[in-house]
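The chain below stands alone, shown as structure tokens; this is the form predicted alone.
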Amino acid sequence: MYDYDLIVIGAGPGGSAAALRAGKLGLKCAVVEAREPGGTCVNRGCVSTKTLLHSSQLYHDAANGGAAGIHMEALRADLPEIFQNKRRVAQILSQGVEAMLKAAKIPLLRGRARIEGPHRVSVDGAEVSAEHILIATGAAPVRLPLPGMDLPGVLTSEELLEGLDRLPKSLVVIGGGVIGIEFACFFSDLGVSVTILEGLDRLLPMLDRELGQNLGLILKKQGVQVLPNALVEGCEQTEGGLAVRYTVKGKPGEALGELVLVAVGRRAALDGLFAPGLEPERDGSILKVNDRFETSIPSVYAIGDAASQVQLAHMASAQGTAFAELLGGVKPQTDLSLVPSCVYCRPEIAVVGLTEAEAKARNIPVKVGKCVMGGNARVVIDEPGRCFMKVLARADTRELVGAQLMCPHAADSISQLSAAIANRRTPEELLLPMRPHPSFEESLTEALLDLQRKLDAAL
């Protein structure tokens, strides 16, 4: 007899969701966390950078609210008060993710969970049983094996996090992907100097070309100095600051900082989960798991950023929800090859389903219907830069497989088309609905427009 059906360990939103539909569905269940309920995403990632950045909005806005009568004196950012609001917002959230699984009647065992075996977990070394075992343990920053890395002032996203006293003049963000992008802005947004150095050949190179390119445009107007191809070989602290030496085609240079942040990805955390003579196999850094999340352990099971190469929070809490529907048996109901992706910059980013190249490389006959919006309304009215929407559809079927939009509010307008994609809907489908006017959102029907007379034409 088990003391439980399921220990979850991580009170992420992975570990909460899975916690949460399996105690709906019946069984008994724990959460073991170490630190704050909420996980990364709360305390230490998406939120936190998200509240951020909406502060630095606001100062941007009334910096730069002259062209709309708006005449601001004596504008001041107080960085302490920032980070302060920062960590209410994460807070109230994590305590909301305490309070339901209270609520659900999960207990919280608060300390580190160590592994010991098939349905044994120790906690702080006090040893309770389950049915099954579901890591949601998270990733951690990657920190470059490279000279200086270690210097004061040299930040991973979370140490940034923690907080600040105040802001620096300049700021170096070695990475252009999601988390260096958020970061740059906020700190352009408050006047910081800020320079980033991405690898390969544009910003957000996991993601549409076109997005990355204009993206790199737009910060460029606003005063970030972009460098793609810019390979990192260290960092060293001189007068002028930390210097971060790079080469770009093999031409050395240098990107001077009072702070740098390394942006280059995330590892999955399993540090001390395991004990000793029990290690599962790994697919790369992360765990491998079959259809049902089972690792190569009888009864552990693993979801989210410990076993997935998405490291998005969505993507762990429906992963949790599902994993939490097949051990009730109960079919789950979101298709998890259908992920949506957002970047919180200005205009923010929001994409779903494949890409042009990526359909070109599966051989996938499709057709691109694309709106430029300088002429939406909204647009003319909050001057956020270039802005476009694309969508994509099989040149066969005439389904929807993919969009990019780059717009004001891409986030809350993305999952209309993932709803399209996943019920496999035509453009003439969703040309159906009025969209209202002025709006962002009125623009994706002319982008669907162009998709259907370039559906038209080929056939």
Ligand code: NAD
Second form
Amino acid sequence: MYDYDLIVIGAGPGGSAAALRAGKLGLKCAVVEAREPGGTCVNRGCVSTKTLLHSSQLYHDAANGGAAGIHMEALRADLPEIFQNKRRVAQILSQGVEAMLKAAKIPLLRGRARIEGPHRVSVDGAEVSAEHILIATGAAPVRLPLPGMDLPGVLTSEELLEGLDRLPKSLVVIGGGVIGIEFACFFSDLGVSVTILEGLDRLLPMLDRELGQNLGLILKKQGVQVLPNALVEGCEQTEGGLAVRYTVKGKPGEALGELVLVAVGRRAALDGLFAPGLEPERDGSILKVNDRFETSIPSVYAIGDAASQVQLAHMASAQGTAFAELLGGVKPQTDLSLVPSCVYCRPEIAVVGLTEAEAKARNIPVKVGKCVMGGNARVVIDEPGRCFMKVLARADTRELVGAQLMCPHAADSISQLSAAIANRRTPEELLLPMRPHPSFEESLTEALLDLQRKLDAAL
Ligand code: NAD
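Take the protein just shown as the form predicted alone and give its structure as the form predicted together with this ligand.
Below is the whole assembly, all chains and molecules, this chain first.
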């Protein structure tokens, strides 16, 4: 009756995961994509940023290898080559997504999709039908509605990722969230003078207080100017460069940069997606969905950044898989309420579950175990800056409920804590395995022992 069981709009991490899982469950699917397969993550987001950070980390290591006996003369960062490498990596991964869809015999319909009605989608004007339609169109950077934000040189992260032909001397970053921090690290490591203007009282204000405060100190030590409580009012072109005007507690100030990066959040990418008269309910800037990912339009669903408050690639993939499983009559396996989150600064940051402040706000009695990693052998060798691990457990049941890590490879180490929290493990269960020496993860044993002592003392 319909051309397909499921049409997915968007071949990013969410859409491709949904289509691949639905295909495995026997549904006849197609994916519509207007740009490169892989979506924001591969082409204009996480992977691209991480590739740039890989280059700047290499530069930083070479430039700072003196203490370890490595001396580099004539060190040079070639920005066009760095961006070319970013495009190379994106292309490999984008082609990988395309190949996986092809291997699963899921057609990739190239063009811009518009939802014409509950079972009808047009792709560049040609109509196809499906029993179910999934919106997985992602998000796009927010532009500040302030004077001067359309000046040449005032860029969003997506515009910046298109490439620069040379390094700017200076950069002003508006927004000390994840994107702002990662770009600040990249440019600062390559010798650019960076100023971060953050509206709230610390960097990464959405995370545990100690992480943002610690990172602020580390970046300042590296020469980055960090201005919290800075309310941006506008930008103008002056002889000295782009001047971003702001106030800090009512006191006016000005930050000068050759370029300005605006990184103040992302909003659902829904422009032109619905035929006139077809307007699903929204929740702020995102689509409103229920726990089965249903929008207010019958048989139209949404996942990922288009419909989620948590805008992360792994969240979109997990939602895409869960959506396909629900559609295919299979019980979803992943706990969508427990979302690890990582910042690829130096040292890396990774968090999962509750912070102490969140537990307090919810009246959950918790104890916090902590290890400051100054004595960890790998930290002494690598000198990544002040590192620590924090783990939280309920004071009544001893179940682990949260963790915050700031150390090299934190993004890889966090999964064992996610697994422990998802399976309601106690510190004792995580203390069973031996951890290798020397390793960053040894410090987790110390943090867990500290937590155990505090839980015992509270009995
Ligand atoms: P964000 O919400 O993480 O941070 C935006 C920051 O800008 C906030 O700290 C906010 O207080 C500040 N801000 C807002 N308006 C301001 C103003 N007028 N002046 C000064 N500061 C202002 O947003 P983002 O960094 O743009 O990232 C967007 C999304 O993408 C987030 O959900 C983020 O988690 C996700 N992302 C994740 C990763 C990762 O996981 N490593 C990487 C990139 C992006």
